[in-house]
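Given as structure tokens, the chain that follows is alone and in the form predicted alone.
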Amino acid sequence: MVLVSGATSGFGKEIAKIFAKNGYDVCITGRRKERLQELKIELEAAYKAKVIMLQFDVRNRQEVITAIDGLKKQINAVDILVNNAGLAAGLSTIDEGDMDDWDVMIDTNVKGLLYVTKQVLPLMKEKGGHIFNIGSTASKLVYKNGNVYCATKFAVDALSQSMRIDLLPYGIKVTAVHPGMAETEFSLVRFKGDAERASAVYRGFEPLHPEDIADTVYYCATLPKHVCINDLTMTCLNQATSMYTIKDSERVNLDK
């Protein structure tokens, strides 16, 4: 069984798809019930997969506990946990920051990851397994106005390292995947539904696609049992770091 948090869109949706396509049972979780239902129907129809749907908000500790307790009555083990649920809210200097945005990011990106992992681990300890934590290039290098979002992703990086140590006796792999700019709902959420501002982020070059991250997670998950990719940072061709990108028009043209 593969459990994917934040499976209603973006990385999570494509990760659920690639595992279902390759014969895995999947548990999809998220806040938006209608989207979960649509994905469940799609995966069952396209791949004949066994799909369990859990609707909860990772920020709500009791919802997480109740949902995973219910899952424990249906299955004996989770082989792969993908902590994908996460978001950015706002883009401003620390002195102009919205404290409600801060709470949402910390509660989702850090506490939500902890809540889900804590509840799922009893389903992994006996047989071992693999945890994927989806971070960001913002886990590695802070950028202007990124402050709290970057802090939460630095926390994901630190927690991944800690989990790898703490869970080593149980034979549980921990892989942190840190994508760069990828065209999902990420910027739309960050800019509170401003579609024009969100689309401008990726204008002038081809960013990563959700399928790229899904392919990477699947690759790492299907390596030999003795091999673990601990930490992986990936960007599109036009991005070097979380701070430095160029547009296609800015590339050196040696044919000139």
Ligand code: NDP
Contents of the next structure:
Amino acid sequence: MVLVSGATSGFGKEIAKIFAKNGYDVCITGRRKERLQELKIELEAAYKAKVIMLQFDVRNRQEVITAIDGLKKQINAVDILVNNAGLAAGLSTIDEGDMDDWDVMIDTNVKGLLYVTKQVLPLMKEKGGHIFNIGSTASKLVYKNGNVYCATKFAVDALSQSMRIDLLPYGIKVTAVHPGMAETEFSLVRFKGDAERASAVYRGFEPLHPEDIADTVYYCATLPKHVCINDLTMTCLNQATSMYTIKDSERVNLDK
Ligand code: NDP
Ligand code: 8X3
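Switch from the form predicted alone to the form predicted together with this ligand and give that structure.
To see the whole picture, the full complex is given below, headed by that same chain.
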């Protein structure tokens, strides 16, 4: 069983799809129930997959406990956990930052990841397994106005390193995947529904696609048992770091 947090959109949705397509049972989670229902129907019809859906908010500790307790009544083990649910809220300097935005990011990206992991681990410790934590290029290098979002993703990096040590005796692999810019609902959420501002982020170059991240997670998950990719940063062709992305118009050999 592969449990994917934040499977209603973007990376999580494609990650759930690629595992279902390849014969894995999947557990899809998120807050938006209709999206979960649609995806469950789609995966069952397209791939004859076994799909369990769990609606909960990763920030709500009791909701997480209740949901995973319910899962424990249906299955004996989670083989792969993908901690993907996350978001950015706002983009501003520390002095102008919105404290509600800070709370949402810290509660979702850091505490939510911890709550889900803690509840799922009893389903993984007996047999071993694989945890994927979706960080970001922002886990490696901060960028202007990214302050709290970057801090939460640095925390994902630190927690991935810690989990790798703590879970070594259980044969649990921990892979942190750090993508650069990818067009999903991420910027729409960050800019609170401002579609024009969101799409402008990706104008002039081809960003990563959610399928690229899903392919990468699937690749890491299907390596031989003795091999673990610990930490992986991936960007589109025009991005070097979280601070440096160029437009196609800046490429010197674009038409060659
Ligand atoms: P999307 O906004 O498309 O998807 C985010 C997912 O997270 C949704 O399924 C959403 O589900 C879920 N989610 C958000 N908050 C909560 C919550 N409180 N409880 C449960 N689920 C929640 O964004 P992406 O697919 O791009 O983002 C996925 C991850 O990748 C995030 O951690 C993000 O930080 C990271 N990332 C994104 C990059 C990008 O450029 N797109 C680059 C690098 C990293 P729902 O709203 O239904 O609850
Ligand atoms: C998301 C990458 O640079 O758009 O983690 O904030 S960025």
